[in-house]
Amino acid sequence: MVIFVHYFKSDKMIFYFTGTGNSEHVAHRLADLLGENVKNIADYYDTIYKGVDIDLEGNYLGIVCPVHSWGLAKPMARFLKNCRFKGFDNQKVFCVVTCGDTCGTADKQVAELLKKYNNIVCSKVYSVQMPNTYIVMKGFGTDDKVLADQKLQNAEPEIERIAEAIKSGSDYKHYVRGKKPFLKGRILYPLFMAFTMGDKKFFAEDGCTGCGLCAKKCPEKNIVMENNRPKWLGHCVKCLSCIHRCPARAIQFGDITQDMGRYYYRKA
């Protein structure tokens, strides 16, 4: 049973989770277009397992996060389960998921979590395609620069269309479910969450400079610096912030990522 002992009053009505910056960018662009503020759910990490009450203010309740294996990134699913939104007064509720390709049943998952734990109906779920970042499994990888740049270019007008649809209440829909969504979202996603979250294969090569950026940027506080090298603490969520943001390309995952590309969102 979750006992709610932490209370926050917030005017930040768009809550986001990010690993490599794609969802952070989308959240901030939506906030600018909708006249709202944003809140990184990583700021709640120290209290979220004990339960958090959040007093809502503003015109919108927005959720923005990446798709991980055709479902919600684990930290966002945990956030929606362990927080309680207080003062809900029929704000417009929406979710935008960022994906490299397709989204599976992430839309159904966020709607179910909001309804079950806060009795809130999510009116719309949208998707925005952004560059691929999953590189810790063979057969996957980052997009080449041409494709990544094209995705980023296409994302901007899509974000604007989504913001306009949210404001106007139009029937505009943009959610790329992909093929076999039930198989991917209801079977592969739970397996992914159950069996691929470990961090034992992460390590830093000799090229590590000890800058500590990986520890600073880890949204799960899963990395500490020990003897000037990163040490993973065992509660990784595979956001891959550490491996993509390392300025020395020194962080690797087993023998898979040495020749893989790296990506994180950089402002133009």
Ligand SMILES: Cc1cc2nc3c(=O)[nH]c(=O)nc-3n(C[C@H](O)[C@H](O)[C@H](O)COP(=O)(O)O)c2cc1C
Given for the second form:
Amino acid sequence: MVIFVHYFKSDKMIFYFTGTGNSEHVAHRLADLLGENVKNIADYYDTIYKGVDIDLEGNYLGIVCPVHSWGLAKPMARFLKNCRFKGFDNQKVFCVVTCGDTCGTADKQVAELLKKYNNIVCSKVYSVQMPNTYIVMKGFGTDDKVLADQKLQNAEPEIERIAEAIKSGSDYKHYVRGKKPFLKGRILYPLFMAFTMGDKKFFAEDGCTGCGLCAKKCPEKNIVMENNRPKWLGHCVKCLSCIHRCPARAIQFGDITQDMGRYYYRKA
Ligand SMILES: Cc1cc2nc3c(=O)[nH]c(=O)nc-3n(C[C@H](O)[C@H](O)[C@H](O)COP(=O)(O)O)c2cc1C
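Could I see the form predicted together with this ligand next, after the form predicted on its own?
Every chain and every other molecule in the complex is listed next, the one we just looked at coming first.
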């Protein structure tokens, strides 16, 4: 049972989750273009399980987050379930998901969660392709530099088109669902959420300098430093912030990631 005890007076109308910075960048660009403010939902981590009331002001309610296994990243799904938007007054509602490739049914999921828990209709869901970050399964990996740069270059005008469409209310559509979206989004996504969230395979190699950046940047507070080494606490959401951002490239996931690339969003 969720008990609503926290009330946030907020003028932050674009809520985002990010692991490796792609969605953070998109949220900030949209905020600039729409004249809104942004809020990282990781800031609600300590209270979200109890439920959070958020007072809406401004002209928009925006949700930005990465696609994980053809659905929403787990923390965003949890946020949409456990927060209550107060004072909803027909603000323009939109969601932008970032993906490496295709998005499955993340659009349906966000619309269903907003409707079910806040009775808010969200019919505008867009996707922006960004460099891929999924590296913890064999057969996957980061994009090579040429492709990653190309995606980053293409993303900028796409974000502008999306902002323009949100502003004007035009029926511009850009959402890349991919093949077999229902199989992926409705069957593989729940399996992924149920069975692949474990963090037992993460470890730090000898090159770890004990800098603690992994712990500091973990949006789930799932890492603590013990004897100058990261220790994962068992409630990982697989955003992969730790492994991609480690400045010593010392974090690995089992025997899968030794030869894989690393990526996080950096301003050019
Ligand atoms: C656990 C996980 C699952 C992912 N699943 C998908 C997917 O189903 N489809 C896709 O196109 N990209 C997928 N990606 C790639 C991310 O959606 C993409 O790189 C995103 O822009 C990362 O955003 P962030 O930097 O804000 O975390 C996945 C990444 C991770 C870490």
